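Have a look below at one chain only, the form predicted on its own, in structure tokens format.
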Amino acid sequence: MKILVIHGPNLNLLGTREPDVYGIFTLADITASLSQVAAELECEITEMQSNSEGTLVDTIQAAKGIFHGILINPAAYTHTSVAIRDALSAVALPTVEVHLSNIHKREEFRRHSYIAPVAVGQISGFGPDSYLLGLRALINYLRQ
């Protein structure tokens, strides 16, 4: 089973961007967690982290056929990339959304998700361990 692992943009400051809000994790401690869960569910994982949307977009396009589910932290595109969501629906890849802050309990701007109605599930507000119930949840939907 493969897994494509998708991190939006800013992530790569995680560790110190507000870490009132995201926490002091790392992007290469939930890469090292990820890796961790991967082993015990017995798959493989891909990660890739980017600034840009477009490049987002042409990884999701790449993916299909190529992995078997996505999972995705868009971070602020979240909130207004129709491309990406378009992306995903077009690949129709299983998708597991997650977030590091729960998004329901922030500004207004950020309770939307275009992702959601195009991801199976979404996962919010656990810091790097939404990433972690993300990929369960994702390979148990896979494993159905």
Ligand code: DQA
Given for the second form:
Amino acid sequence: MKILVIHGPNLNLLGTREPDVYGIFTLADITASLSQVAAELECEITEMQSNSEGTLVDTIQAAKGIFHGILINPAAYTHTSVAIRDALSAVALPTVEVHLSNIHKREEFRRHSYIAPVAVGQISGFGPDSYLLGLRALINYLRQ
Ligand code: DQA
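If the structure you just shared is the form predicted on its own, then what does the corresponding form predicted in complex with this ligand look like?
Below is the whole assembly, all chains and molecules, this chain first.
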């Protein structure tokens, strides 16, 4: 089982970026935890991070036929990107959307996700555990 893990814009700054909101974990810490869970679940993960919407669209398009599912934190593009939603819709790979913070208890503009309607589900508000829970949920969904 091959899973593509996508981190959207500004997530490369985790650890120093608004630690009161996003915590002190770095992206490398999240990668290390995800690798442990992936080993436990006997799946293979490939991770990428980009600040660019076009690169994220290209990556999603290229996933078809290679990966079985996508775990994505679209970050700010969650709330703005019809292009990322359309790419996910086009490849039709089971996708789980994750967020470190609880987007539903923050500013109004963060409460809407363009991605949620094309995702299997969304996990939001558990810090780095959102990714780990998301990976477990995606693998369980794919193995049903
Ligand atoms: C985020 C929430 C988004 O609203 C924000 O733009 C991010 C991170 C999260 O993981 O909590 O960059 O996706």
